[in-house]
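Listed next as structure tokens is one chain, alone, in the form predicted on its own.
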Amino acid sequence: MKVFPPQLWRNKETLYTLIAGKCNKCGNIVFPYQEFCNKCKSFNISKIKLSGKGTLISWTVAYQNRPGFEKTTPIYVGYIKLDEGIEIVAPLTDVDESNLKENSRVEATVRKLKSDSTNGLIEYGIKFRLV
């Protein structure tokens, strides 16, 4: 899969943050950022940078992937709320399946996402572990 720097730079603010809009009129919190509220649809917004951590609310696992991705495999993927009360879904990483339960506190980390091996270039992203 080709990996392209200059998307990566254009990315990196929300690549490597989680970054969110928060409404200055009504104090709604947008996920991913957005130039509007999509409350009060007003264009008063302001970008916050979110803790990263959060509590797991629930997970899947799969075991099948797309061609040329099938060393991945398994794939963790969690439904998570952050402290700020946002809901997302999460790839995870770093798992031991018997450690994951409902209601465990997890926080963002970076890791790699994909690469390219016709260059060598890596991709890095956000993912979630358990704390």
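Fair warning: this is a prediction, and the values are worked out from it, not measured in the lab. Residue numbers count along the first chain shown, from 1. Rigid core (definition): largest C-alpha set, two forms, superposition within 1.5 Å. First, how it differs from the form predicted in complex with its partner chain.
Here Tyr16 does not count as shifted, since its C-alpha moves by less than 2 Å between the two forms after the core is aligned.
Taking 2 Å as the criterion, Leu121 counts as shifted between the two forms: its C-alpha moves by at least this amount when the rigid core is aligned.
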Given for the second form:
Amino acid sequence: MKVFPPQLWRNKETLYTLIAGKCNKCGNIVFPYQEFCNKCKSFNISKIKLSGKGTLISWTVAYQNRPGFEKTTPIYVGYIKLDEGIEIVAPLTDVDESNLKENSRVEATVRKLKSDSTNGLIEYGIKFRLV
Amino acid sequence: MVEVLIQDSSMLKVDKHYEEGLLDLAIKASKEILNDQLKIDALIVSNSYSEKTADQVLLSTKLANSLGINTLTFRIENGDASGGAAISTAYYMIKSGMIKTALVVGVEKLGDFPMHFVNDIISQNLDEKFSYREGLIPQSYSALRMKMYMKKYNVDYDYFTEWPYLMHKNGAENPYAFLRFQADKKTISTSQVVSDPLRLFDTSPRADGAAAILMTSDDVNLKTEGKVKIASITSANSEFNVLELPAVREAFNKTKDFKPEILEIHDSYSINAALILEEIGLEKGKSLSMLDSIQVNFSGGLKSRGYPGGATGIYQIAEEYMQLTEKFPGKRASGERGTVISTDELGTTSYIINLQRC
Ligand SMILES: [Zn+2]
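Next up, the form predicted in complex with its partner chain. The previous block was the form predicted on its own.
Now the full complex is given, and it begins with the chain already shown.
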């Protein structure tokens, strides 16, 4: 077993629903969520759910991978500006390369990331697809 | 005020040392600079990935026991910038007057594994909650950087070939280099695509290595051939930024008046070399076309000397020390002041170490 349930469970808000932290003092958004604003150093942070909608600024296609991700290789990776204003690097899915363009609209969707073995635990997470 | 000197260095050829383990390599590099008269006050191991690569922790204690040293020991880990962090630690300890001598040993084994497994090791540099779990690899971050740089400065892929071309030319003369061959620009520009537009020659060959540095206060007299003073050390960190390396810029700005003549920089990717050079003063979008104007990475850098993980920064210091004391067995640089820029894989932390010939 290489996948341990607590590791996945505690990250569920990050990996399934894009929960971020928003500073009530300065408005700074931190993703993944943390209880501290790294801009103004405030502890006054609220959990917000990012819309998962954004704009594709750039993308790359990776031909190398890591153990467990062989089946989804090559992996398309986007540099995405979310509508809340923050920029993230995240996998793309359902890609038809001819449709990928700068400033394409994208949205988050939950997909399988990898499984521990043929009958082991399955890890899910967010990927982005063209709207 | 106490001055901090580097009085000796050693390094093994970066290679796939299948016959030797982590500790074996560390002992080999250390014994080159140890002698009976020398009292070591601190043994610092610079290593980033031993838990995953060698199933080992407690490295500094084990190395001290192997070397018959009974002293203050610890390991410093800060990703690929571990070397810069370890040297900084020894520097401040000696500067404080609390200790007089430190043996700093960089060691790493990345050569035992297939590529996708090493990718997993290196990906530990990404944040755990999202990026690591999502299956991303750092090469994709560098590819995005490269692509956005190409767009911003209107350059094509050929612009980037200048870096690996020069590194392999330099490294071909370095007997300690892992990939000691010259590479023509066509070989570079047609090499395997790792993460488009990033190609194999833009990345760093992962291998094993060990290097050691002997640091002392200026009142320790040893019969070594050549001394170099650490003029200053600065550091900074920042979050990942696509087209900038604020960590390098801020650390460099704290020490702008040093004006180094020789540079060793952490060129994990060709784009990182460009961004580092531009943060320290070369024209943005043009740095890789201006390489004739500077003395940089005469070792061959990470492309040719190779990439021994958390030992890399110790190699860089050893190379500059040998340049400044005119002992480097490869291509020789000229000058009395050298700077080492030790960073992590993506340049979010940096240590700038300024060295001056005594
Ligand atoms: Zn704030």
